[in-house]
Structures are given as structure tokens and as C-alpha cells.
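Only one chain comes next, encoded as C-alpha cells, the form predicted on its own.
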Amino acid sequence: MSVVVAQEKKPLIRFDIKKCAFCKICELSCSKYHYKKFGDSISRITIIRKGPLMFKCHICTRCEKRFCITACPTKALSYKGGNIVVDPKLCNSCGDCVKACPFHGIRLHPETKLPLICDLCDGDPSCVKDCPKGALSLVWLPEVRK
């Protein structure tokens, strides 16, 4: 019996810690793009300071295991076109997707309680475009699916 293996490309926003100035413009750019207002609590990317020159970027990595989709009890999450997609009609805002993501790439919107998951701004991520230091870049990685 042979196994059919399909190789696809998946998008990833790469973070260069050496270039980050912790200005958080990426967070503001994200919230402005999606909600027409500034606010780090409604951003789909989060930059955390862990030390004087130590930052960490939390964003959906579109991991191969897709823990969030598996964890969703209402099947509100799916993978389409390289992104995790939320069906707001099915989502019950339980937060199981947030707890399941080992990369801390998902959080709930403070008002709607729907998951905030990076969707790459329709293929042209505003965080990447607006980062003044070039700390973020969009790359396409091979993804092997069986």
C-alpha cells in the first residue's frame, strides 16, 4: 500500500528578535486593519518583553497539528487557504482553542469573545508592512500533509 503525500506551502510570519525595538506598532497596525481602531487587546499579534533585550512574539503559526481545531467542541474552526478560520455562528467563546495553542497564538476578543487568530490581512500582513525595523517578514514554508 502506498501513502499519498501532498506538499503544500503554508504562510508564516517570522519574527527576528534582533531587529525588534518593542515599539508594538505591529499590534496597533493589526488592530487598525481589522477593527479600524487601535488597541493591543484586539491585536492578533502580541509582542512580549521577557527581559531588557528579550522579546517573544505570539501569533498563529498555522502549526501542522492544528491543536485549536481539534480542541474546538463546536467545530467553529477550520483550515482554509493557509489560515485558521472562525465561524462566528458556531463559536461558543469557550476559549478551548486559546488553551490548546502551545504557541499562545490565539486570544479572545475582549468584547465579542470570539477568537483572534492571524489571517495575514488577506495575504498582505499589516504588521509586516508597518514594522519600522523589519523585524517581521512573511515566509512560505513547505508543509507535508498525508
The other form holds:
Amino acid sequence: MSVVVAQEKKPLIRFDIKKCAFCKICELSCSKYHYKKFGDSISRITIIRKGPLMFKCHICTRCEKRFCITACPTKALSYKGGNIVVDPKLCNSCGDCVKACPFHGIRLHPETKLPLICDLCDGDPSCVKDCPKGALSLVWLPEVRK
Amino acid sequence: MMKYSGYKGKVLAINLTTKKTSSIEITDEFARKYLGGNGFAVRYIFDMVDPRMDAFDATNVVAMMTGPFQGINSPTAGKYYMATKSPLTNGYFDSVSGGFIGAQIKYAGYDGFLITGKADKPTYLFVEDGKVEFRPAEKLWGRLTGETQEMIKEEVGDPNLCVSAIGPAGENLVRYACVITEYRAAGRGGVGAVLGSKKLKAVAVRGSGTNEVADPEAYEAWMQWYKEEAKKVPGLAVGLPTYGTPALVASIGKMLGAMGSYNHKTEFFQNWENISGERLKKEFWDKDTACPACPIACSKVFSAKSGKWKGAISEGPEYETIYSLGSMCGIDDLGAIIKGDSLCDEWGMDTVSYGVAVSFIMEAYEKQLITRENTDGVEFKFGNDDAMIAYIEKTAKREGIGNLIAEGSLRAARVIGGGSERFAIQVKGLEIPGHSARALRGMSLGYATATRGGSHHDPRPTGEYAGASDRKAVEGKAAWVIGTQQMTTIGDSLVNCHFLERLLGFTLTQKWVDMINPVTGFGYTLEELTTVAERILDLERSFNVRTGIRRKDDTLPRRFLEEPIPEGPSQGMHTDEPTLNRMLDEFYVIKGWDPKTGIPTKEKLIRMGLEDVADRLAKEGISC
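In place of the form predicted on its own, output the structure of the form predicted together with the partner chain.
Now the full complex is given, and it begins with the chain already shown.
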């Protein structure tokens, strides 16, 4: 049985498919914030287009099941303060977390091979700030605990 | 490592005949001299292509280029640039399209590709970081552009892969076949047909690298400046984001009476309201879309919710397509225009040239220069939306009179004869878009002198619409046109959208310089940037004069020179031959081109740092 714990809340970057224009500015903002470089391969958010009207947003959803943490063979991943945190000392870059995430919210950095997972940019997500169409927003949902 | 930012320092030369690739170094000096996109491509094509060869010869080169801005988040940088010797105009031709593939080329470690040779069987290129694969494309041959992209994404296993593809029109060498990336087109001039002649179905690119700017702090300051200033420009802040380019139907079609209709028998379309941007937004709009990195999002997905063409859906149509498939063909059903727009994209051909070629056939039919015997019994009358739609596929497959439409209006006129060349709405073979050569004096001179011919992206009409230059004036127009051509050339070299003109200037200004320097680190002055533009334009012209282009070719369709606009707000306007000649004289003098022949003078070429080009022209006996 799930119990809602009112005082604990979980962040979510909400995606509005109607507003998204597929400009990918979020991807470039993300890479710029984290690495001071522009590139979609080092972005923690990805927008996919599957037709004239079908867009998808791939980003860590902070799901309840935390498939990535369960899948990690070296216990390099943990959940802290609303984020999935990577311990670079423990991570062996096996990519099991990437495969385990049903939301396609994780990719490996092309050079360091460490998992790239949304960390909300210290609480003020740059993708949300820079989205020209207001398609992304940061919301806080009640944390569900089993 | 290059001293300047925004470059990867190498261009990949790809030979489809030998299936070999080689890397060409971009030096600091080369980057500074030619900037990117347009500048890089014209230098390579001038050096590599014999201009007298047929465009479908294996030795022709297709340049797929980026500028320093691709891959960064600068507004409108989400584009890529293609150039070749055009099968439509026989001259140098470039076509710029939205698409994240430009960024991916950078991320893969290149500033661009130079594709030459001819594959022995259908092929597509898969470029991933430093690796190039020539992949079989027999399964893709004959397929539409949408499914081609999807099949390649599936084969590679990456839904986010960037693919630029041609459709059956390109395979069948329709002279204005385009290249489609996502839902955007490198539309004009037949780059897709040249790829088809090379049996190259698509180019797919994926890169894991990055792009950076020279001065992040100055760049950030510029981005902030852009955000603040763009809010104050109505076109960028309201017009384009709300309606997209279809907003122009009301301002050009109604207010100015300058939207070519019925193959330019008139420029006032009585039913303009039926095809207006306002109606499109109200009744057909589904969502806004954007080219990558663009906050303007002027593109829209529209669909027909009811009526004869219910279910038709397209990203677009843009204003130009509403003109070419709509008012030019006497069609006022937006559903038909949406259907035609999506079919042209899927079969892979330019909507402007197709629509204007169809409207030409409609007038020839009306004048009984062709009859139902020529059209398989189809009543090819103005307003026949079924014919306009049905002949997209037939043109792509070159069936029946589609085979003639596929040649473009100039070549079709030469076949039909009977004086029809008079009303073939083209310059140098390129069909003229929806910006009037009669109601805008700058466009009279602009189309006549543009490298590409009837293109509104060499000269620009926007400044005359905005009143920055008096649209009726003859005095000073040559300098104005040269200024807009310099601006578009720089835009095409950065590979940015020309819509920045509304903020940065319709001609080159310090604001353009201020955008470029933080990204590249060139420290350009306005004077040096202007020289870069002139250098590129002189190279384009030098390529074209080697194909035989001279002053006599810098002209307009007879209809425009001899028939004033018959009705509406711009009634009576046109540029007659003496007036055009007066402006041309002034134009060549300012350019430093010989007024008798239109050939760039040796002195001008040397001043632009193009001594080798001057030598080449002299050696071929075409210098003056």
C-alpha cells in the first residue's frame, strides 16, 4: 500500500507536448550549463520527434521504482534530495542503468562514460529557464513511499 | 587546433565512385577569408567543378556545409547549407534548410562534406564521428522522404538520428528536386536532383562532439541583448511566432496587391482572405514548430479539419507555397495547398518551382498552346486543385505532361513555344517566388542580378516592405540591392536565418559584426565583413560567367518588363527595360563589374584577394 508523505516532495520536469516546438534549445542549455559546451550527446534531456505532432521528452522522471539504482551492479547510484546521484568512484560505466531506464532518461557521457542524469542544475533547471515556448516546467509532487 | 572558434578545422571530401574519403584542412586564414557555409562552398566548388559540365555529370560536387554557428544555441543557428551547380539554372546554386543535421556535422568533427562522383547503385552515407560508411540504399530507392528518414533511423537504431534525404523526384532528376531533413527543405535549385544523379539517397550524421564559442562572456551578453531587443521587433515577437510567414498573405496580397496570381496575369488575388495567415491559424493550426536553436518558431503544423481535403496535414505551408500552389494556380482552398505542400515534401520537390511551373502550364492551356491531348485529358485550368495535386506524383515520376513540368517553366516554354517564354515566370531558369518583381523596385534589380536567379534569398524584399528603402524609387536602388545581397551572403555563410535582418539590419551593419565576433574571435570590422561578402559574391559571379552568364542574362521575364500590374493597390507598377538598364549600369559600377559584360573586373578580383580567380578568367579568355 502506498502512503503519501506530505512533507516530502519530489521534483519533476513536466513536458507539455502541445507547447514544445522541437527547437532543442533545452538540450543545448543543458550541455552549456554542465560543461560550458554545446552538444546533444552531453545533454541530460532529449526531445524526439516521431511525426508531425508526436514529440517525446526523455529525461529522468524521478520514478518511484528507481530502476537504475536496482540495476546498478556496483551500487554507484543513489537517490538524494530528489536526484539520482552517481558516485564516479564506484561506477564501472557498464551502462546497465541506461538499459534499465524505461524513460530513456540516462545516457553515458561520450568521454568520461559516466551516466548523465538530470540534476536540476542546483534547483533552477536551465532547460526550463531557456525554453522559449514554456513547454518545460519544474513541479514538486508528493513523494510516494512504499 | 585552430585559433578561431566555431570550426572543426576540416572538411570531408567523399567520392561516391571510388568510395574513398579524404580530409581537407580548414586553416585560420581560410576561415577568416571565407567565413563558412556559402563562402566555403563557393570556394571549393569554384576550384573543383568545371562550370561547363552538365550538372548531372559525375564530376559535379554537392557541398553540405556548416558555418561557425552550427551546434551552438544562437538564435536561428539550427540550419545547414547545401550548394552545387544547379540543373535548373546551370549556375552556382545554394539552398539553406533548417535541421539539426548541421549541428551533428560539427559534433561529428567536420565543418562540412564535399560529395562527388557517382555510386554504382543506390547508396546512403552514414557518418558517425570520424567514421564514414557507404551503405546500400536499394530498399530506400523509390521511397518518400518521410519513410526514408524513418527507415534509416530504424536501421541505425537511433530515433534521434539526423537524416537528409531525397525523394523520388530527386531520383528521377526533376530539375527542382529538394533535400528534406525532418520536415524542412533545402528547397530550391535542384540540389536533390544532383544527389539523385549520384545515386545518393540520403546522408545520416551523428556526432558525440561539441561546439564552443570564442568568448563565452561576450556571447552571453549578446544573447541577453538579442532576447531584449527581439521583443521590440514586431515581426520576431508577434508576427512570425503567431502566424509564421503566411501572415504575409494579408500584407503583401491585400495591402500591397503584390502577390502573383494566375501566373502573374495579376498580382491582386480577389480571394486572398481564403488563403490568409489569419484563416490558416484560426481553422487549420495544430502546433508551432521551430528549426533547432530558434526561439522564433515561425513554422507551424497545419491540417485540414473539414472540406474536400480533410485529413491533409503538413508542417507548413509557408507564404511562398501559398503563393505558388495557391494564388498562382488560382486555388483558394487551403486544404488543397496543405495537401500539395506535404506531397511536394514527400516526393521531394520545391513547392515554389513546382507551383509556378504548373501555373505556367495552366496559362499555356488557357492560351491553347497545349490542349487536352497533351494533358491526358486533364482540364489544366486555373483553379483545378485536383490537377495541381495529382501532378505532384506524376511530375516526380515524369509521367505525361509531368515530364515537362519536371523541367521547370523555362525549359517547358522552349518545348511549348508559341511565345510562351514571355510568361514563364523565372530568372535564369529559377521560378520567381511570391515577392513582386513589379511592385518592389529592389526585387526587379535583385532577381535580375542574383546568382541564383529568381530567388528572394539573394536580394531581400523585407526592407522594402518595411519602408527602409522606398519600393518605388530607382535612385540609389543599386546600392540598396547590393547591400541586401551582402547581408544574405553573410547569413548563408554563418548559416543563419535571414529573418535576423529585422533586428540586425537589412544590409550589413555593426550589429552583424557584433554577433559574429564573440562566436568566432575574428575581431572583424564592418569593412572586413563587407569585403568577405563581396569576395563570396564575386566568386559566385565568376563561376557563373564561366558558364556563359553575361549582362544579357541579368534580366526579367518579358511579362514583367512590358506589362504593368493591371489592378489593385500597386496598379501600374513595373520596371521597364530602360529603367532596369539604368539600375544595372549603376549596379555593375558599384560592384566593380564590367558594365558591358557583367564580368567582375580584374582589378576588383585582386582587391578581393582573388588573384587566382582573375588569372583563371584571363586564361579562359573571359576577363575584361
